[in-house]
Every structure is written in structure tokens, then in C-alpha cells.
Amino acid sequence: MGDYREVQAGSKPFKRAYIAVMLWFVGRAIQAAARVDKAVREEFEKLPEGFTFSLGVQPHGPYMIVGKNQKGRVKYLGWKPESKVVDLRMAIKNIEAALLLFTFQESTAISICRDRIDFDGDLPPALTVIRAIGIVEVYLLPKLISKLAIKRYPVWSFGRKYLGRIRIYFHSILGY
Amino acid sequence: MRIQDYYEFIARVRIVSGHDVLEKIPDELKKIGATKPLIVTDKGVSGVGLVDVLKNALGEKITIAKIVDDVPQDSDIRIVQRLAKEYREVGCDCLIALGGGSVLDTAKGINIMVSEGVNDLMKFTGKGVVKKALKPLIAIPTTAGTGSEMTQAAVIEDHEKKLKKLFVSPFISPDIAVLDSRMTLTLPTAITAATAMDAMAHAVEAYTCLGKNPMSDTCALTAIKLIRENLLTVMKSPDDKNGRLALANAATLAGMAFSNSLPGVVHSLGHSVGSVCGVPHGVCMAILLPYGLEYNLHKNEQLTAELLLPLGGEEEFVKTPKHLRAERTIYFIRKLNQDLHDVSDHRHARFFKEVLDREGKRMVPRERLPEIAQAALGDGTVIYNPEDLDLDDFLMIIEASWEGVPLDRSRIKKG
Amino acid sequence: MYKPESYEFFCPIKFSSGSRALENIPFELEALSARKPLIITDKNVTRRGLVRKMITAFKDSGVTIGIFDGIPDVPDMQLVTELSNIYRNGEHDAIIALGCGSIVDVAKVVNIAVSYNVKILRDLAGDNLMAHPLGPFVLVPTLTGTGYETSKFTFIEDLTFSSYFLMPDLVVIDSRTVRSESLQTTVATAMVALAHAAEAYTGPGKNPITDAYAYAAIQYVKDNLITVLTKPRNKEGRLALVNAAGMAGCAFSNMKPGLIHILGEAISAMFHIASGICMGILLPYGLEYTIQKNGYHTYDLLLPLSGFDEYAGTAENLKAEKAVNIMYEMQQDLYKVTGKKIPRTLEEANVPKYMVNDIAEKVFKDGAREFGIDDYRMVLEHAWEGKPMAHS
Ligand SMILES: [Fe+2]
């Protein structure tokens, strides 16, 4: 029996913390982008009132929840999915896959193609959310990096790109 | 060939192929320990006597619990619910789906309901939501096209609420696919052409879209070759049993490929033309396939060029200079459509304005193209397409494919 | 033109291959309703740090894992009993084999033992005697394959078990567990895969689905083996070779063993040479024999071996010959890049000439009657001498 042992695999606190911060920031950035950017606003307009989605890591998080309130405003709703009714759940299969995604080594599309994300809910809203995240990434990241995160780098006016970027950073950090 | 940085592949379906293999089903059922199948099929299939062929093949060895043959062209939630109820009432312990995509989707839906013991199927929409093994499901495809006997997905519509729900999980795929040449022998030539082009689209898109992997690649190459070598001969002599079986195999291989490497823009638009105008899926695939390749060409030149080998044959491949091969591939798809058009008394459509309903009316009116483009934005397959698409891109493709003119490639946005 | 005929095919394996593949295991186990896996491996694997990699992959999953790393090269039933007890007492509900060869053999037999009962194991040895699926079984292979890991076969003591239920539910190939191995081991792993795949591709049971698995395996071995031997740092190549080994096992489970396999195993057992090395020697000769017997299947072999351009540019009647020549060239290359460590002929493998006849007779006597004794002898004689059969 000397060759047998039981191991309780530990945790990855630093990786989790990084993902938690990224999710928090992306969640608030989506909220900000929905105010600032016309394309993101239009994407979210397609979704029904009260629509809520979560993006997180299986099995124990972290998560972010974003939803549309009664007035049609897109809001970051925190990191606790337990207490909320979520219409669309996007779950990254493990923390390493989340890391690939949030260190922009894999684009959202590639991550899905490699079967690293599960969906619980309908597809059209999921696509809306993915497109919105794509636009947010263009705002938040330098071109060199966001080119890896999306399929086709868009041609935007100077104002949309740089002024928009400043406004979204500003709103995300201040949270309104 | 380079190995992918990461890939997954699964094809858990047992395949039984041959000319008289329905007869093996009783033994197969015995192996899984099932005795009372519910047979799900549609009026078209039972109308041409295929249910009788199946009944004879099963013989005395199997008590068929019940046969239902009223599955509509598009699977609907209500029929799924009704049949799940019947399954339970009769006390069945397995399912046999005899038909095309809709019948199989319906059977997959029933299977989720009866295995999970629920009355609300919609709880299970999404990817990876069904998490446990379901009841035995045997698929007997009667069209050589959809390949859904190999896929892990089911699409169930709620026509009343105008919703289309997608269910994806490895547990949804059938346990056994029985490819018997008798089942496709009576398929009318126009449908043979359309469904074969669906399989062709599965193979081509699996090979050229983002989910590609070594196994989906080899399945796709073989499928394309089998279709090229057999489709036109079967069109000319529909009784060619070997050709029919080859096409059925091609569809299954293509199903294996695209189940593991999901299709792209051809399917995004194809699904939308189907849901907006009711054009049969295979017809959309045949028309859209060359356009999808054209649209992605700047990202996919090498892969598209490789397809010239299975599509054009060896001589053609050698004789075409490397830099022209991709365009030649697209030419061969268009040529195949043209040939099918010619041998089918012009019933095989080459572009959307040519698609007519029974009364000879256009199924796709030009003014509905924007609506189609809009719907395509909500189709999941967009993700798997190598190049991104916005509303204008979809509109550009659908307009060109309606008119029947090649894409103006200078208009394609290349990030 | 090749048309599919009557055939059956089954392969329940899900492949997950590439970067961060190991980290998928907790998720996949969950999908198989398993919460407490038992990892079976050996000291060598532990020493190389792979067990540590596995434990890291389980971090954050909340799963407790059991690890047994005492599998010897020649395991026995005693060990199976011991492991079954560990499995039961530790309340494990899945088996993960980390490694190849005897590790996987034991893991498969233990899976039978815990799903049935250890006492009736002997009754289940044979062909398809298991009536129901076994517990969840995950394979994480290294580059040390013997050709059976992903197959439906397993062996222990004098027993052979064969059932589709023995194939893994999941095969996880991660670049981090696919370390470089000794030249002989790498070549043996690759060549057994190539031999099985080539025989599946050209044999009488050929069908389009087996072909798909075989094609990928052939191509990966051809494109990567020499590179991996000359550039041990080439991660991608090693990943491809282990993929090839996995796929070849699936093909092998859906065909009748061919001549190369039968003779290769026999020589391996009689002279204690790795079966992959034996099959590597026999490969071109066996194929030449197949060409003479049923040439129409063989020409297609050139496609995965040479790629699109060369295949398309070669006349139909020369394709089979060219495919065999590629195999011969590969033997020469292996001999060269390994500093003559990989034998090209049975003579170089130190098989005495006078034993050639004995091998043929033994194979035939042991029940491999698919081929005639003269056929066996002919292939062996040519492979001993290193003389192509094309013109005899
Ligand atoms: Fe399709």
C-alpha cells in the first residue's frame, strides 16, 4: 500500500484573483460602453428588458453578472450569481481556459471553437454579448493586443476610438 | 499537416453500414438491453414504404411498442412533448428515428425529456446542459445529407412563440447510426442533390472553419471525394445501390466532421433563409457554399486550394498552378451546381431567385433579403467562421447569391 | 475508385489534445459523474514530475484524487486485486491511467474488476464477454505507447480481454505530459502506430471511418517522427506522435489484425524486441505482400504519406510502389538519425536466420490462419535479408 496516497488538490489563488479583477473590470466596461458606444447600445437594445447574463469560471467562479434594468440601462450587477435569476449563463470550463482568454492568448471565438466555454441559454443573446465584449476589447486594449482578441480589427474614427476609450476607462473605474 | 494547438474530437456513434443492415438492429438492441422501441418517422418516409421495410427487417425478434409517423418538416416542441408522453404511456425503453434531420431532432428532443424525466424540454437548452447518458437511440437516416445521426446537437422550434432552441451535448448523439442503402434508394433526385450538397457544405466548412482538427479534416476530405465521385452518377441512375451507400457514408462522414468542427457563414445564412422563407436547408447550402468560400478566401486561401484535390480530382489538381487552386475549387462547386441543375431538369437551383415553390412562385422575394441578413446575425455558427461578419457583410453575400453573381471581393472588409 | 461496403465501426473515445488539455479533466470527470478519480501510474512517471502536473491540473476543482504509482513492467493478478481494494476502500469512481503499456493494461483490468467482481475476472477474458459498460476511464498517454492503449484490448498474465467497453472514455494528450523519450521508445511507439494504421488503411476491413483515424495517424508519424528524433525539443511533433498512437489504436480496434501485426508481435515475444521496432522492420515487406494480394486498396496509402501534390502527381499504377518506397526510405532515415540504433532488417535486429522458419511455423500453429505459412515465411525471409519483394 506504500505506493498509494490521497491528495487534496489545492487552489490557484493568484490566477483566480486575476480573473476576478478582469471580470469585474470587463463587467463595468460593458456597462460603460453601453452608454458611450452606439454599436454596443444597439446590440443591447435587441435584448429583452430585464435580460441578465453571467460570465464565469467553472466550478466555483469567479463570475460577473450584467443585466438590463427596467429602464433599458445596462448595469454591472456584481459577482454573485447565486441570488440572481440569470437568463444566459456562459461558463468557462476551468481557470486555465479563463486565463488564456483574459490574457488575450485566445480570442473569444477561438475559445469557443476549442470548446472551452459552455452556454446555458439561447444563442442569439449569447452572440450579442460576445459582439459587445469584442467592441469593449477594442476600446480597452491597444491595437496590437486586441487584434489577437478579435477576428477583424474595425476601422473607427479617431473620436470613437480614442475619446471613447478615455470615457470608457473613466466610467469603468468610477462605476457609473 | 500542422497539429492544432488544441482540439477536441468525439464520434461516439456506432456505425453500421451496408446494403441489408437493418436486419442487424434486433441484435444491436439486444446488446444494449433494449426491447421496446418507439419508432419516430414522418409521413413522407412511411408513404414510400420504408417503415414496412424496417418492420420486415426487425421481424419477430422485436416488439415495436409504437410507430408515430406525423413528425412535421420542422421539428416542433409540441410534437416532442406529445411523443414523449406517448413514449412513457406505452412504456418504451428506446427510440428508433427513421427519417431526415427533423425526425432525428424530434427523437433527440424526446430522448432528453424521457431520460431526464421532465415535462419542460426548454430547461435543457444550451451547450453542455444535458449531463448524463440518455436512453438508447438508433438513427436510420433516409436522406443522405444532414449527418445529424452523428451530431451532438438538436434544434427544436417553438413555432407558436417563434423560437428556435438549440441543445448541444455529447449525450444527445444517437448510439447507433444504421446506413442501409435501401433507405435512400427512393429519394427523388432533386432532394438527393440538395441533401448531398448539405453534406458537401458540412465537409467544406468543417475543413475551412475555425474548429478544424486532424480527424474532422480527414473525414471531410473523404466525404467530398465520395460526393464528387457518386452524386452525378446517382442522379443519372438513381437505382445505383453502391452509389447511394457511398453518398450515405459521405453524409455520415461529413456529419462526423462538422459535429467536431462547426460550420460557418454558409450555415449562418442558410439557417436564416430557411427560417425566414422556408427554403429547404440543402437548397440553401448548394447556393451559398461558393459564396462562403469566396467571402473567407483572404483568410483561407491555402485550405480552399487543398480542397481542389477531392473536388476536382488528381489531374485537375496537378495541372492547376498553386495560386489558382483556391479559385478553381470555388469554380468546381459552381460547376457541380450547374451540372446538378442540368441533370435535374433545372429543378436544382443555382441561386436564390431561381428557387420556386410548388405554385412556381419565388420563395425568396428580393425585399426580404435584409430580414435574412438580420436573422443571420443571431446564428451561432458565425463564431466558427474565420472572418467576422456584420449586417452589411451578410447582406452583400445574400444579395449576390440571390442574383447569382460572384462576390465583389473588393468589398470584403479585411481588418 | 474505392466505395464503402458493408462494415461496422465503433470508437467511444473523446480526444482532447493540446495546450492546457490536462486542466479539462476535472470538467470531463464531472460530465462522467465522477468525483474521486484514482490515478494509476508508475515510479518513472512520478519521477519525471508528471504526477505533480496532474495534481496541479486538479487545483481549484475541489476534487480529491488517489494516486497509485507502483505499477511494475510485468504486472500480475495480485496487483489487480490490491488495486481493486484500494479503489473500493478509497471510494473512487473513476480511473485515470497516466502513462502507457502495463500501466494501461492494469488500469483496464482493474476497471473490469471493480465494475464486475475480481473473482470472476478469468471468466470475462476473451472476446466481447462483458455485457455492460465499465466505470469512467481516462487515459493520459506518454510517448511510450505499445499500440494497445486506446484499443479495445488488454492483457494480464496469460489473459487477453477484448471489448469496446475497455476503450477509454477520454484521451487527454497534453504537451506537458508528452516528454521526449529514448530513441528506441519513440520509434517503437510511432512505428506500431504506423503499422496498425497502414494495415487498417490497406486491409480487407477497410472502411471510410477507420480510414479517417488511420489517415491522421499515418500522416502524423510520417511528418513528425524524424523531426522528433533529431530535434528533441520539438513539442508539436511529440504531440502529433502521441495523437497518432491514439488514433491508430482506434483503427486497430475496428479491423482484423494484419500480417505485419501478427508477425511483429510474434518476433517481439520470441526475441524480446519492442513490438514497434519489429513492425517497423516488417512494414514495407508486409505492404508489398498486401499489394500483391489486394493492390486496389494500397495506392491510396500514398496520400497521407506524401501529401497532396506528390500524390496527385504520381500515376495511378505507381502510387502503391511509391508508398512502399517511402517506407523503405523511412527505415533508412531512422537508421541514420539514430546512429544505427534502429535496425532495418531482422538480421540487424539479431534474429538468427535459421529461426525464420520457426517464427512462421509458430505463428501459424498459434492460430493466426488468416495468412498461409508460406506467406509468413516469404515476408520474414525478405525482411531478414532486407530484400524488397517487388520483383519476386
Ligand atoms: Fe447543414
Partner chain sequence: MYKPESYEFFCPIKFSSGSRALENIPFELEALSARKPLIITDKNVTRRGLVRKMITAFKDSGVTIGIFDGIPDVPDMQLVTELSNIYRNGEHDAIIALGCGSIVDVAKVVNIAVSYNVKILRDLAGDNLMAHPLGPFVLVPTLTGTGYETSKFTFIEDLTFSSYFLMPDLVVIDSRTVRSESLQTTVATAMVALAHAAEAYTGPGKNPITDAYAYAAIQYVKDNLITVLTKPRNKEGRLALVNAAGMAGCAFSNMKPGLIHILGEAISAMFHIASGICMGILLPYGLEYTIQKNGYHTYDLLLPLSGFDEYAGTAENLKAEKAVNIMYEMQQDLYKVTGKKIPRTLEEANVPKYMVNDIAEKVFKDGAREFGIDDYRMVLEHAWEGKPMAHS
Contents of the next structure:
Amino acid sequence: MGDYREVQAGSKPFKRAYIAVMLWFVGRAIQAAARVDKAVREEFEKLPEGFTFSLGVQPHGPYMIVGKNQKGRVKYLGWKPESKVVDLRMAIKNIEAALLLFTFQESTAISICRDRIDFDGDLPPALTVIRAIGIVEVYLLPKLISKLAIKRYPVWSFGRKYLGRIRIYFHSILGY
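If the structure you just shared is the form predicted in complex with its partner chain, then what does the corresponding form predicted alone look like?
Below: the lone chain, stripped of partners and molecules.
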């Protein structure tokens, strides 16, 4: 009765690589947006000094870790959560749920409602991080796609939207 063949799920390397690139770029964009945009900076000012959060895919990653250092600057800390002390862990339950989220077929709010993201940490910092990620998505994505990724599309001035987008892309690519 106990003799059966164990079937392992496929590793899905292309999906995993796409999610890894997206998390890498979003992590760097969060760091850049905290320098460029006042609203993102204010969101991170609400968090305590030394606060660190991770966003990743269960069970084996990929991950992004972003933290606020003692000087209050937001930094992308890489993709290995094992060596870091993380205050807030946000874990997307599987690669398929992450693909829905990062191909913008489903907004962050809908993913949370459908229980596709687990949170391990306090709720107020989690909501602060989600708001900051929403602002970053508005900068990174065209309006047509961004409207799918967030709850409400903001009304911003031309300068804030396009000049901020250019600056965030520039800082994200160069890494500062």
C-alpha cells in the first residue's frame, strides 16, 4: 500500500528567472523612489530605524530584501534572506501566484484578498510597505498597466510623473 512513486514538481526556471528579475528591479526602484519621491520618503519615515522587509516566493525564492539603515536611508539589500534579520516577511505562496502579480494580471490588493500573500510581522509596517510599492509601480509602469496593478491611479502633475519616472529608472539602473 505504501509503494508509490514520489512525483516532484517542475522547477519552472523561466518563470523563476522572470520573477527574480522583477524583484531585483522593484527592490532597486524602491531604493531610488525613496530618494526621489517625497511620498515614498514619507512612507518610509513612518518605519523605525533599522527596519528590514523581504518579499519573496515560497518555498525556495526568489526574494528581495529592502531595509532602512540607521541614517534613515532606504537600501536594497539583495536577495538572500538567510543572512539578514528581517522585521517583516511577505511571502507569495507559489510561483504561479507571483506570476499573476508580476505580470499585472492581478493587483496587490486582490492578491492579498485572495490569500496569495502571507505576512509575518506587524500589520502597520506591512501596509506602509504596500503603499510604497504601489507608488513605485505607478512610476515604473505605463498608465494602462499600472491601473491594473494598483487600486486607484493617482492624479499627478506632469513633472512628478514623467521626470520622477526618468529619475527613478536612472537611479535603479545605476544602483544608487
